[in-house]
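Consider the single chain below, provided in structure tokens and representing the form predicted on its own.
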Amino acid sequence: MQFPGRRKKVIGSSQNDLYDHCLQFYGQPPLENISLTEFETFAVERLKLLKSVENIGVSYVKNSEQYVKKLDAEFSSLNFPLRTELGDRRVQGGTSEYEKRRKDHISHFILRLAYCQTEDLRRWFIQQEMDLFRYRFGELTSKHKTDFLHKNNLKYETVSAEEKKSLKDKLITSSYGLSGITVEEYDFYKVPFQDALDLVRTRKVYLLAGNAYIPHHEIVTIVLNDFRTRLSKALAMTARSLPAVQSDERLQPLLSHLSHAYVGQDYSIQKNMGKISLEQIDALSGKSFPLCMRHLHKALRENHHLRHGGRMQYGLFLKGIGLTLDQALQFWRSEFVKGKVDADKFDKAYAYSVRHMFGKEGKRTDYTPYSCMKVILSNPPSQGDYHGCPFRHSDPELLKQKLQNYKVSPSGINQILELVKGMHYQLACQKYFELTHNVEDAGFSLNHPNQYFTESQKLLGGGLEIKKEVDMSQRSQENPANMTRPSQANSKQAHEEMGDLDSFFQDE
């Protein structure tokens, strides 16, 4: 496919100019041809990076040593640019710095297309890109920071040694955490005061003749404000032109998928089939189910019925943890007949949908358990429903009561509610995991209810076989393009088929 713009034959030198610095404002869109496979792979890997930025940013103090170390590891594993010098030199079997910068550039613009569609998506994308930019800018040397500013027409003058010496006392007094030695060692930038209003407002800089004297560690605030303004405007412009892009039937399923993509293990692969007995489910729900599935299980036991949204979410989860088709039919039948549904009505109205879920009816598709993003973003619960994400869809007071009933400590509840307030729903669930399993660090980034169950079983010592099989499954999916979605055509087919499955669950 081709990004809009000039023809490929005129790209050569301009692309080299574009990638001569390891960091950019993404002002110029890509102009080259790329394959749909590369389009998808780049997008998935950047999405993984942004999700890691979000998770690490909540787990560690931003810009701390641990925070930087974790992000360094993510950059390295996903092949995004870290070096400041450009060249085609590469580690044997690895990726050159030029290729990393090219991926950084193209992947940013792909996710712009996917995340410009709603205000919530734009807000999330801007926040993660800003945190990513702050980290990358902080890793630059003084020379490369100055080069970046000049390259992007941020003509902030570096204060000379003579001027620093003459203003030394005033700079120390007005700038937080500086000493005489620090003033001499580090750079200061002379910036028009209207470009540094946040720093002026908090009295962190020295003002003289309409200029703010910004210490080196604060210049990122100015640059970030500029970056945010540019990116916000760019997303608004992209949203206006999105209908033209969505008319391309090759891209529309890809972009729709990316905005709530799951980039982890495929839990439709039934490696653990038959390893869970029906008698174990009640006990497992209390110690190894995520809160959403624990909530659904409790509602089913109390009401002997779940509406279609709850049956789909919970039924596919149970399938993912190892229930066979026969077990699932027995489980749902035994529970429903305790309510207002007799065995004959169950066989006529509900059994077909259970078999369909296991790929034994209709199009015979092996349906995938819902990821966290799908639970959070699709089909919000209404009155009488029990599906959805409790951290996203519950009233905070009701969520607090639920957590209290499950013996979560008051301080733990406050931590969870703070994450919910910041709209970090998956991180709130991960914190719930840590609190209910008495661990300080879960050691994984939670993206899927079935992942929660698997990690819980590993921790509790009941998942040794499961761990081995999950690892084998993970290795078989190391290609990111395969990990998220088999292909564009399959994505469209899967969407249609899931809609088909929905229709079988519509009866109440």
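Treat the numbers as computed from the prediction; the structure is a model and nothing was measured. Only the largest set of C-alpha atoms that superpose within 1.5 Å between the two forms is called the rigid core. Positions refer to the first chain, counted from 1. What changes on going to the form predicted together with the partner chain:
- After superposing the rigid core, the Cα of Phe331 is displaced by less than 2 Å between these two forms.
- Superposition on the rigid core between these two forms places the CA atom of Ser232 less than 2 Å from its counterpart.
- After superposition on the rigid core, displacement of the C-alpha of Ala212 between these two forms amounts to 2 Å or more.
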Given for the second form:
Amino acid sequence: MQFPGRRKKVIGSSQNDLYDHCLQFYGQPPLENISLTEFETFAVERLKLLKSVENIGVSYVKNSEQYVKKLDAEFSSLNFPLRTELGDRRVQGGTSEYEKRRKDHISHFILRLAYCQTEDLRRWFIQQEMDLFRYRFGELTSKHKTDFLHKNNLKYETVSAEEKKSLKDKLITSSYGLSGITVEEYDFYKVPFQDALDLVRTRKVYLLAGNAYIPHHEIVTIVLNDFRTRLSKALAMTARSLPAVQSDERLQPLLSHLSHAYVGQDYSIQKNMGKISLEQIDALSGKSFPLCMRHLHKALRENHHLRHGGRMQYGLFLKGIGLTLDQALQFWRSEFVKGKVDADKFDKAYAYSVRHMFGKEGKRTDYTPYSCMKVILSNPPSQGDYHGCPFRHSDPELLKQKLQNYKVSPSGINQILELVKGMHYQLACQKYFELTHNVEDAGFSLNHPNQYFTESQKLLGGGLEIKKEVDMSQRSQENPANMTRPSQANSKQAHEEMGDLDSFFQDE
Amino acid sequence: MPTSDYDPACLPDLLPLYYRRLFPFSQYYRWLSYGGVSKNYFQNREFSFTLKDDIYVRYQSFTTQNELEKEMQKMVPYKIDIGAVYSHRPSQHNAVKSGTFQALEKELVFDIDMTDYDDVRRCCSAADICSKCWTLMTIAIRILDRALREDFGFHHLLWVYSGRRGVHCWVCDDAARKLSVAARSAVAEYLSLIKGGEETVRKVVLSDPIHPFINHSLSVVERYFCQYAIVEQDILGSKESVDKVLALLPEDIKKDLTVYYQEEKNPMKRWDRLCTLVEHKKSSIKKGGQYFDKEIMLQYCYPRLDVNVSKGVNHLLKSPFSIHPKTGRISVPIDLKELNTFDPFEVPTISLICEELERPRADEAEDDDVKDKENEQEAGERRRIRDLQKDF
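Pass me the form predicted together with the partner chain as well; I've looked at the form predicted on its own already.
Complete assembly follows, chain above in first position.
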């Protein structure tokens, strides 16, 4: 790689060269300097985009009209490049197309750093980037598609007219939906069969002498294959150089949080403290708690005890819905005392941890309630635990029984189980919300147990405190950079703290 | 040619002789070295041996032809398998840092086993084969050989008789050896038309448009079908097998044929009627093609491959020229030019050739004797290996 040469080229020629196509394969990493702010902002926004891609991809048939419309909207709101020409100066104010492409380029590479570390992360990242790429490639004009292929050295030759004529019958019978006319009119590409495995495997393409004859509209499958392979290799390489990156203190916290990131409100600041009374909790657990918290509450009531993981997950959630420290202490003590723990022991051992949760001990940091990501990905429950995400951690049969007990309709249960099978745990919970609240569309994208609670209360008419919540969340959406940085700093410390706290209570 | 009766108990005596005087080491080594283009290609190749008393040893590797000979003569393997070319010498795989010892390349292979056809052959079952059902192998070889060459562009194919009830194909092209797991499985799936196991009655379903590959395969099957299936296998003879065929047809045709077959007993006429009815039905339905007759032909004759054998880069497959311990037959290469006359029952057994070796021949020196033996057995077939090596 001749970097000096490239640099000269970039500096010498106009901006247009570097980002002359709205779509790219992300072959070359960005070479410029960027500020930490930009680093964070870009990363967070791309993550939001990828999460939207995931959500929209499950709610709508991929590449259908609605899918495309929804994604277009996301693209605009998050300032990512659409398919306009670079020279288009139609955008007044706001970000230029060039800047959008630059963001696209840089943000992709930052997320590579965050998502290369484990098999699961890599798989998720590749899946979303592929869906994203497929959508963007599909929106290109024919000319732009060909441009793209050429620019990226996809040496797929077009089949000559004579060859097409001689193979016409074979071509018609090998791909669905082709006729004599379309074969004549449309371009066919000759691609080595190894680059078209999906089409070869299903016999959807004509093969001759080791080459697959791909009609123009199928070329996206090929390109995607190539994209996946490149990205997979790149991530493996990135993982190898990761230690060097992680040693940079400025980047390490952000990167480790991006991979577990919850990019929204984190419920660390409660505006509705004290608005919930302890007597309401039982009723609320049935109406407005997400399944995980309902499960934890029930286990606590039945066993008069919860182990450490459960206390953390549920305790922080209760803080998030508005319990004060005193209320929390009262709540936990009253329950534990009914079990094997006497008041003294509670005060000695467990009270400390409750106060710790509220930031009244140790480093005095206010812990943030766990997001869905955190619940799903960290600290899986073992025998005797009740924490975690039931959609992720429960055996499907048991989950089904539980949902039946909670009077969810059989068809609803099936829908939920389908989503669970597809590993869309948060969407399954969202579906549970929709079924228990009797609505078609939850109207929000579930990312946090406290968000579930807030939305539920909103729906059921919770009154004044709800409005405050809405304002709060709107404000936080508008200033993602400002909002997330302090809270990420909080969560970072909280995260480190968590480690200490964990070891302290490990015998539980 | 009378085959000496083979007795597995004689293997301990015959094998050493076979490995000392008859196994074609130099051609074998030349094949697996592929012209020495890649460094250490032979040295990093895994072999596995099954020794006496079923002792199985993996990760055998050899640095030279000489070492290969000496080891085989010393260990006297009952079975020999060829595996992949690894990143390091397989015999030293334990010394390599965990995770870095990897299978890199291997020939693309196919295994056609007669037992996979048990639901459609009446003459034999399980490990038995006869001249009647051997036609299935002939059909398989013709279909797959054409597809691998014409569709996939491979040139260097070695077809080998497995020694008991099937055939193997070794695709040795450079491109084939470098194929990924995904590519191998894609090739195998492209070549698969029979879907479903015990529970599935109708295992072949065709719909428009019919892919050129299927058409090519059908034309091969059609060449053999009447003689093989209607006459020899007599699939439209007994009630039991007629019922099996009828189970693959829609109700209306089934009803018609049941009545017709009460009168007509001639299998060919029965088949003709079946085809006529299917044609008739096809033309009367506007949408889509109905290919029940073709589906039946394919279900009874089309090759059945084990995708798992072809998928794995590190999969071990029986080596050409090894002996099959149960039958004593040598895994000989099959000359496609003589495919129609290939007879698995004429393939030499180890007893036969060892016996021929021992038989005194008046005016020839022992060396010539050996050469003659080699040539007699493997002349046409070893030519194939030389063909392979020519290009490497």
